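Given next, in structure tokens, is a single chain: the form predicted alone.
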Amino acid sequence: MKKKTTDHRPAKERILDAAEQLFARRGFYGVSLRDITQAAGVDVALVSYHFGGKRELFTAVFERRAEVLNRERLELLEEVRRAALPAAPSLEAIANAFFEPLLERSARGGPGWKSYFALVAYVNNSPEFGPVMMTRHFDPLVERFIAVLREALPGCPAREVYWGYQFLTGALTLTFAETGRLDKLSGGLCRSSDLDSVRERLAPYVAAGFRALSARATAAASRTPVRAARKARRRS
């Protein structure tokens, strides 16, 4: 029996709202249609109408705010790249523009931003959704993210880079997620939902990360012609 609602939106936008709501809490399998659409107001057959099944269902929940997300931090990458020229951007301006949007929709877009972001640390940690659904949605983003870090660090290696990457998306998912563990760790010195205090730290500890491994990288090959030297006498 559907829930009676005095929510006029089109059932379509009720049905995205309440599964993004309830994946992000009990992930996918601990959610039924029929737990969707009854938060939703609405029978069980829109959902095959509106979006197939229920894998469908969840695939358009994570999409549809991927794509806002992802143009909006693509117009911000650009805008720093420009103020830049003609030197290539910092580290921190290139991670701001990577975590502003998500900042911004946190702190101002309501509750269903906050579910979202949930979701996304669910399915960027699942080993069965996160390989499809983080490289379909998000991939071709962190490609140019990427391509814009290594003008940042022209002698770094593009390994390097991609390591500096995985860490980065690993605490950004964490962070957003807002789980509280922080809260609870710190004795409430640290409060994860302080977005200010996020804003102050993220782009300047992952700035950072990636110049040191940056620089264990120049070490690293500075030390390679020595040891070819040393390997050489000894064998002569």
Given for the second form:
Number of protein chains: 2
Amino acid sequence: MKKKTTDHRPAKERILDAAEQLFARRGFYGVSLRDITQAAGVDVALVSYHFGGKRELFTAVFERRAEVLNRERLELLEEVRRAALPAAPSLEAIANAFFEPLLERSARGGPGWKSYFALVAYVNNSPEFGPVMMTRHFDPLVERFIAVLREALPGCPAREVYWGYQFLTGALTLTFAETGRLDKLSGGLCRSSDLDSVRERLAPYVAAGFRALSARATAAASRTPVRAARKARRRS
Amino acid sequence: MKKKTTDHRPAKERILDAAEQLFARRGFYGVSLRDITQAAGVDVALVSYHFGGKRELFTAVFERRAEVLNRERLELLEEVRRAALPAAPSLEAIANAFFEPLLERSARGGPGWKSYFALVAYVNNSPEFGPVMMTRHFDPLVERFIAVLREALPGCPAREVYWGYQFLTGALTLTFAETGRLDKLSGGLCRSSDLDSVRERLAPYVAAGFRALSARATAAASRTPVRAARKARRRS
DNA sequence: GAATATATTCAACGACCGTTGAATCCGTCA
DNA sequence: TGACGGATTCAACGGTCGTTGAATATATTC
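Okay, that's the form predicted alone, but what's the structure of the form predicted together with another copy of the chain?
Below is the whole assembly, all chains and molecules, this chain first.
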């Protein structure tokens, strides 16, 4: 059984789809090209022909949806920004612009998108692939978001914003990994696939977190004279 | 070059140490038994002899430090609880008891512990290993923490606490993955290996998040009559 | 010190890995 | 029709994988 039905979509895309699903489930090394091409109903050699090799296929899968996604997120961020002018947008609105396009597509964009975000979660947590691939494809976007976050947090040191972003990404990443652990843990009370629940809760959660970080920093600064603070910063 | 110096530690432990480091870096499938045994200065066949196989070695690595760790975390939680009696402990104190033993050992417990937490991060995000292994070794602990969190959040629906815990775990997990991405992103302003920075910030962040979730839930409840709320809950 | 149990080494197995080059199919254009 | 070029198939390569069984070394017991 090679194909369920005669499938006239180009083989290149079928390979990408199958690879997306399998890489997301078992990581780069947990999947063989034969697994992928068999799932795609295609000969093994076509991977080398179309992509060059296994690693190139992996990055091709990762890149395919990154561009369109980030463009949409940036546009949404600017829209949020314009709507709030001349004030800075709320932290909730910024956080929402950051993950709303992701949640929307993961929930209603079809199984390919769902797999894709699980793959991004895998890459983001991987010490091997994370630094290279995330930096290359997502850093410009992230830096723009952090800049706007800083506008919304006047007087807050940059370090705090970066840490807040780190925690935000972590929470989001685990959500996309779709391990189903929260479902088991809560006895069915929460379903991690229910991304509308995430949508409602994540923005308030991280916005409050950002405010707490900002408050903590200013409290610490007022407790410490400037010179001592400079020295402490150098020490840490 | 098999060993740097003559090493009289039992081979079984040397294998565990090497496997811990390599599994953490490249995952289960990204490491071969020959990689591990070569790093341990030991013959390949010893893995089958001592552990039975590759999968059994993987779970042995995972289990080795889990017990002692969770016992300490539970004791700390009960201590925090007793100290606050007859009131419930603060959210900050509970969150702190959850991750303080982890951060402490990751920062000052030696390279083995650091690798171990990166491995837990890998497992926690893995759709393949996460549900099985995390559930088996960490669920009793987590349920106890959630129970105490609920005491500290009177009137807060259980769902909200579970979601808050999910976000907390995600933030913690990404921190332990040690991808070094935050370092690059912040231009050296933050070092993700600086776990003291995490220690200071994570508790206020997630405590504020929990309070926001709780407030959001009670606000939503007061907006909705009881019967409609019941229906809405059944729908979702 | 012989016997026994445990630990380690060695060589090899069959299976699967990613990749390759030649052969074949098929639609396009001359 | 025939030549051509991209897409696909097929068979096979060398290498590495996890695992195994027999042989050897080391420690323990009588």
